[in-house]
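Starting off, we have a lone chain in the form predicted alone, written out as structure tokens.
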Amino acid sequence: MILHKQEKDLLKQLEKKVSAKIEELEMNRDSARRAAFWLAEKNLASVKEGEKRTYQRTVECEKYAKEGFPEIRIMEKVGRPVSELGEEEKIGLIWAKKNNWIDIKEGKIEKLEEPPAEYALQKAALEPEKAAPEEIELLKKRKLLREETEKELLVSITQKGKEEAAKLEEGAEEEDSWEIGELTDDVIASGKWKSSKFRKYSIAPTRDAAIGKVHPMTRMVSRIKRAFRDMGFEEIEGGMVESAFWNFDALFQPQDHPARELADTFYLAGEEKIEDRKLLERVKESHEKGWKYEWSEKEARRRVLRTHTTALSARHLHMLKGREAKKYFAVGRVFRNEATDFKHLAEFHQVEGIVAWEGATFRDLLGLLKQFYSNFGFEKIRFRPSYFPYTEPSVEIEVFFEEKGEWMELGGAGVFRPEMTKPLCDVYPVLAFGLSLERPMMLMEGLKDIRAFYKNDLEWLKGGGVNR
């Protein structure tokens, strides 16, 4: 068998190692890669592609690693009023409270228990390669770690390759009788072309062009819309650029809430006008009375890429005439400043819905959501109590992801708080839910990574996807 010199070099190394990663070979990385695939075509070696994950600490994480995590340092403020805390201290307050180390009583920090002597999250930040998966996920969620993936190739010698390598050792072929891949002036001038063979080029057979198909995402959106219309809902739409007023303030989300920071929200230059001054005053009064702070109109006029389609629900609640009963839904793109991984994206779709009816109950909301997901074949559904600034009571909706053996959150739901709905439309209760589109679609398509929808994998797209 005629082999290129690079193929021979690689084959000799594999004969000793049996298998090796490309970077472990004593060859130029690109040359080794090419030779590995050439040998694979001749069944002399096998090539397996994999991914190597690494984690990089952010600047904020480096600071925490040196100075200590804010939830640890906030313990020094026990007994102090919350109103005196700075921005980083407020972050520590939130996480210390989640860890059940502190509570807030009469506006002051009260210790519940002492933090552990060695904080697991800080250790995970220092040595992410040794950390538990849940610790890595939490650090990524807090924008303290960035996950990077790097492709790696593992090349292994086959039985046929071992036999060919043995021939090389016996000198069955002359060292200079490798195939020529390119006819250069040096090859012609040296006369080397006379005693060498030229590598054969494989011309792939042509195939008919694939017929165009509707993208699986579009199919999924159509199914969702049909499901809601069958349940008597009316579709609503709106722009992707919103004011902070409609995206946050109208939803009774305080202006110092962590979700409104640059780390979670994409802000744009300029300001949005707030035409309805009476509404603005009602929202201002609701915030200052409910959250006990001085509300800023300037902050409310900031422009953002909408972080959810709930802004559409707020706008349409304000448009209600009297106390008429209405059921609205929306499907649209939303944007959040999140690190991407197998179940998170910075740009994704949200399925939004509300039921504005004074006779509605929390039980109606749970039944509605079960009915919706049953239309897509999801039977293992559960609701977990949760917290959102603008709903009370609140739940997270989860379905069981068999492939990874874990429950996956698909969205949140609850009853809009009266502090939100009264300024907008004076209707209570209003049932509300915000659901993911990509995550349930992952389960339906048997995909392991949410990013697959945007990689333009032609083979997957040709399959048609969702409701083929």
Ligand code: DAH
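Here the rigid core means the biggest group of C-alpha atoms that line up within 1.5 Å when the two forms are laid on top of each other. Positions refer to the first chain, counted from 1. Predicted model only: the values in this text are computed from it and were never measured. First, how it differs from the form predicted in complex with 3,4-dihydroxyphenylalanine.
- Core-aligned CA deviation for E358 between these two forms: less than 2 Å.
- In the core-superposed comparison between these two forms, the C-alpha atom of F37 has shifted by at least 2 angstroms.
- Superposition of the core reveals a Cα shift of less than 2 Å for H287 between these two forms.
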The other form holds:
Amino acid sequence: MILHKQEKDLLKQLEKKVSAKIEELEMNRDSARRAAFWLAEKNLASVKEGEKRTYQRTVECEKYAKEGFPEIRIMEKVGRPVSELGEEEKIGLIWAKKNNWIDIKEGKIEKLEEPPAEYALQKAALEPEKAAPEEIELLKKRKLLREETEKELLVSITQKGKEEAAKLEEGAEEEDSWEIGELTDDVIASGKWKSSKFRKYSIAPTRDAAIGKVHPMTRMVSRIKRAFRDMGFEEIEGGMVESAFWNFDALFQPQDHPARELADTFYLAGEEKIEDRKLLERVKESHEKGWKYEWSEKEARRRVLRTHTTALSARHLHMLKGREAKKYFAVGRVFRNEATDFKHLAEFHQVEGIVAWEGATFRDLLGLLKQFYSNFGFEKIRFRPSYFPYTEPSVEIEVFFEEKGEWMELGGAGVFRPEMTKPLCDVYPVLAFGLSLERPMMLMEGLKDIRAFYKNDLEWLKGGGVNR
Ligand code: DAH
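Any chance you could show the form predicted in complex with 3,4-dihydroxyphenylalanine after that form predicted alone?
Every component of the complex follows; first up is the chain already shown.
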């Protein structure tokens, strides 16, 4: 039988002791524990789990142990009025009275009986292991002892174990004849390997192990990030709580736009600050000139859970320096005040991007999107004219869903309108797109219900569809 060094060690000890608690063994507690269970699996030992109670004296108890219990010490006060007693003496009074050693007559302490020369309760407090159960109970009730239970293991050798122990060679515990379990550089360099024995592998067949895996969504996000980086985009990030200013106003979305209503957007309590007053003036002017209404700063200061990652694009356009060309992308969580069903979630992800470059054309945008989707195996995509307050021209991207023989919407894109980009930065044109993450993933994973992303279905989580 192949035994680990620690198993042999334990077996040898048990051969002499027959049975022992883990802490009585001459080896490290953890090793002993482990070895005990290994031996038990091989029927060479048996392991019994028990509970051990230990008692801890409280600070108060330590004091009594040193100075004497208050019910004993109160006996010195026989004849004195109760009214002059301090806190601890009062405690003594109560217990001495319960013990029938004293009584109170006309407000004074009267002795009934001499306490025993050796007070049992004090003895119990000093040696709780030897105390009677009632004494322990009383000490616990008086908060003088704290009881703690500890698990303990008892290992015993079995008949088979004894036979196996007898077979172990003498001196097996000497270092030189240890079986080497791990081949390290030291074992090789020192030449120890020449004279050592190596532990044999004991490989047990295992069933399908549920190995921890990266969530399919996380894997998809990594793929998307890689795809954009490969195309020369830089990643941008930002918080999920936004001002209406960055989420809507900076995007030239008028303040009476239906998407801004409570039925579509989650508003949060409180207000956001709009630090850049010059920018605020430019955005205001753009709205008032373009949409012909009186723009309200108060409305712009409302706090929202971002409804799209386009808010991030706006923020980063504003951070551009001069007319520098930049390609940015973001993957982020967005929120819509919507009822959920098989196609809709109130909380989902968007993939957003901009190309700010004077030389950019609308055709570049379409080519870029085509290239991006072909990375994920979507070859058959089409663009349809669409509308967004911030883009002109605007398109909707659709993919052909073979299984259903239908086109499915994947996202929007367009060229940011000058009414939007002019107040933010001096670059025009800026190509922009905002894509769904969950929709194409559903197609790739063959999911029929978008809520599957949050269902934690183990079969799906283990399947690793995205990396197929
Ligand atoms: N923000 C849009 C949405 O949430 C998507 C979008 C459309 C983003 C066009 C863009 C864009 O950047 O140019 O539906």
